[in-house]
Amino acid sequence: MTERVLEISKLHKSYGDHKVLNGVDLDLNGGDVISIIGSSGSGKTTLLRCVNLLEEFQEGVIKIDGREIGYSNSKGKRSKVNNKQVTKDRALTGMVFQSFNLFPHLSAAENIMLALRKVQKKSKKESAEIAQHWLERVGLPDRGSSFPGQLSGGQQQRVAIARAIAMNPKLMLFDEVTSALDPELINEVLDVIKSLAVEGMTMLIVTHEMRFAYEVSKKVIFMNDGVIAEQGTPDEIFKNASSERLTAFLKNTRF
């Protein structure tokens, strides 16, 4: 039986009177890759940020490995867990953002090692070994001593990916990780994510790279106005769109 890694049920998120997520349901099994596409403002990034507990949400349940994260429910009363538990819950996921968010005063290896040492309390030696392993894995075996300012944007993003994966999360979240990159650097980052997918990493990916989403995903979700408007296999979404909104969104996409 396939392991259910992520379960999202009836998720609602608002900023004041503005509803960003309006009853989202989503399941993700171990080893699956789901890509989320949609126009700006459709709720894609907010959904990822809720899973990573960077955003509070008013209603709904998010479970990772069968356990609710971020909130507890007792006798019908919903309450936010304490900050210590939030940190533990957040460690179940690794998230890579649009911006690289590397510490400029730390080398590539030190950026990867920091959370391993501070959060997981690993020794300097073990942390360094893990950092080097993942630098090699993302194609940067000789750049561990380089500082972010000495790396290209694509290299910085690959270090950010290595940093997130080094923590051994249950689920990887990628939020438009190529949007800040020059066009010639995009493929080097996407190729790393593709190789992780081949190895069976469980991933939820927000992307505007349609060809990439088609190639890497088991399922593709189209979000519109805070809801999952359509979902299916890559062929179903990209070649047999059934709604006018999805057809309009994909009008310049060709396969």
The other form holds:
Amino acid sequence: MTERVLEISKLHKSYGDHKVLNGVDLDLNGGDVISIIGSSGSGKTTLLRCVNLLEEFQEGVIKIDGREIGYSNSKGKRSKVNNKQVTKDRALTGMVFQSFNLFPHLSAAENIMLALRKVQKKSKKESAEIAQHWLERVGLPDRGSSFPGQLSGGQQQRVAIARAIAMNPKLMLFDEVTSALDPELINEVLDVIKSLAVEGMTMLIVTHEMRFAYEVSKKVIFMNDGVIAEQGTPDEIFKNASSERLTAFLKNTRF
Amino acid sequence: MDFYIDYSVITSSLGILFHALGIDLYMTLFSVVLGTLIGLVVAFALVSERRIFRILSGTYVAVIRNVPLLIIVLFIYFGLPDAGFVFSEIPSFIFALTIYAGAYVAEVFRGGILAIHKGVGEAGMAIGMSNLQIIIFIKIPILIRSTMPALSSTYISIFKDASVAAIISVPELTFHIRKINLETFRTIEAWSTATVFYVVSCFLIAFLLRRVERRVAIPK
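I have the form predicted on its own already, so could you send the form predicted in complex with its partner chain?
Zooming out: every chain and molecule, the one shown earlier first.
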């Protein structure tokens, strides 16, 4: 039996009066790949950022491996856990961003090594070996000494994936990771993610690449106005869209 | 009276002048190093989420930047002994120049912090780094590199400002030049010499800092 890795229940998040997430429930088992699609402003990125605790949320519970992260509930009173615990909880998930966000002053290998050394306290040698392993894995075996400014967008994003996954997270979060890329660089990044899926990595993917979502996902979620408006297998979502909103959304996207 | 130029009063005291220049450089080095450390801490306080940090650091920068260096120097040199803290001229001046430099460097760094892409810090958080680790291993290294051009010109200004030490009789370059002027009345020779000393020194400092800047620059 596969274990439940991520459990999101009744997640609510608002900025002031503006409700962004309005009661989201979502579960991921080990090895699951779930894609989230939807128009901008539907809350998909915010959902991912809540799971990585980059955003606070007012209601709801997020559990990883059965343990609540970010908040604690005792005697019905909900409170934020301390910063140290937030940092620990955050490390359970790996996040890859739309804008790559590599550290510009460090080489590709050093980008991967930094947290291995400072957070996981691994030796320099071991960190370098892990970095090299993942650089090879994302198809950049000889770019370890290159700096982000010397790499193409696709290469930077692959380093960013390597940096996140080298920390050995329970769950990988991908936030529109190809949206900032030139069209000809998109596939090299998607291929890396696909190969991780094949290896059984648990992933939650926000994407505008419909064909990719169709091919890689076990389940696709369509978000609208801060709720999961529809969910199902890729075939159910892309071939047999039932709701009017989803049909309208898919009509306006490339497949 | 015939007008003539006679640099012999200068050439006979060249040794003293170079030694005096050394005092300027020495005081500058201390103030720049300490001021940079203060500036780093203050800059992060200026952009802190904690209001109390912003108020304290903002007050420091506002007060120091809005008061002439001369006043700060006189205040510290004549004021602190009254309060029971007695320093000799050079330490007193280094103290004044350091807190002065700290305020200017803080503003340079503040601009640099604001220019760092927000996502870079978030990427650090996402891989499990603490706020302090992000500041030490990510933000400060980026900051030093990106603000190096602006820091260089701040450092050069501070070197020139070391001349203010003449007012409290620190035997630095401007002090000695003025002394030569008063003792020999060779006004043009004295102040043209000062000009050359300062121009050449600043040029060399700029050249050195430029090399550092190139060395630490983020590869593109």
